[in-house]
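Just the one chain here, laid out as structure tokens, in the form predicted on its own.
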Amino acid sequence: MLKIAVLVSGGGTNLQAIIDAIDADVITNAEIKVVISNNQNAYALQRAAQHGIEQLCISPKDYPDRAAFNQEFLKRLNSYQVDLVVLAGFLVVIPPEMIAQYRNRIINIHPSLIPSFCGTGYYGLKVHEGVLSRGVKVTGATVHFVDEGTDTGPIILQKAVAVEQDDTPELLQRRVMEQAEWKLLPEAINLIANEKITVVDGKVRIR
């Protein structure tokens, strides 16, 4: 049984879709141990609470330093042993020593085709906004490894989202959410969960 943590900052509904394809059997031997967000006010954490998840917050403001809260974060996520850290809209730069720790263990949702409208600076909205001001006819969402870099690890799943005239960010990002990200991830997890990937020369293999 593959034991997960989710971590989100904002409304959860990647969450939801994780633990949607849970109850449905679409993500089969896996379970979420824990969701931890570094913003008290997340509904995300209020998602968790309904469905008998463990939630716990963290933030970097209840620490000194940086420095500080990245000791603190990795030593209450080691407390529940997980197999697989799923980012779902998490604000927070995740610490090198736990990116080396979780090596191949971490995964993220983003709302564009990496490599295109990814790295600093992207993220939400803003993904969107870049989308449409360029005028690309085709946008989508990657779920893919972290490693120490932005948007940067090996990619594991695409999925391609049509971008239409009359778009604002905020419909494109709905359209994103629906047709790419909340199939993406749950898939993503089952994969990982039925141990049908493999990490090899920085490139995904599916069996």
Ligand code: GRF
Second form
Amino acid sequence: MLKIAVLVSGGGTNLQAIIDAIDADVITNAEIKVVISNNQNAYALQRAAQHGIEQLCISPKDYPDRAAFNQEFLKRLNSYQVDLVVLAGFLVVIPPEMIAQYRNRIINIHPSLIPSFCGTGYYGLKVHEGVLSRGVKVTGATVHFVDEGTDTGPIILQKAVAVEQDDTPELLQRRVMEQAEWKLLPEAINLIANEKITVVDGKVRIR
Ligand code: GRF
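Return the form predicted together with the named molecule of this protein as a structure block, the form predicted on its own having already been given.
All chains and molecules follow, beginning with the one already shown.
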């Protein structure tokens, strides 16, 4: 049974997609042990509570410096003894020591086709604003392993989504969520939970 921690900062629609996929056996051999947020007002925490999943709120704001936060954050995460960490709209930088300890066991959902519209400054609506500003006709979402860079780890899955003529950033964000994010993240977790994923020379192979 794959034990999962889901890290969130906002509305939690990706968390909800994971919860629903486990309930529907779209994801098998997996359970969410804890939902962790830096934002005590994140609706994602209410989604966890509604589903009887343990929640933890821990924020850099409550620590004298980032090193103190990073140390406590890793200690608290380790206490849950999870196999996989899922970043679902988590807006806090993952400590390098956590990435090293959980090598190829942290995944992230990014709302574009990496390497386009990703990296520093590209998060949330800013991604879709960039897509519309450039005038690309296809965007999408990417699930990838997290490494020391920003959106630079090995790519697990991607799904393309059409950009429509009169899209606003909000309309496009919703379509990318509905058509790509909410499908890709559960699919990636299910593949990992059923030992279908390996990383060879920095590239993901799916059995
Ligand atoms: C999603 O757009 C995701 O791509 C990005 O952050 C947002 C999180 O949304 N990483 P939610 O909290 O899952 O609704």
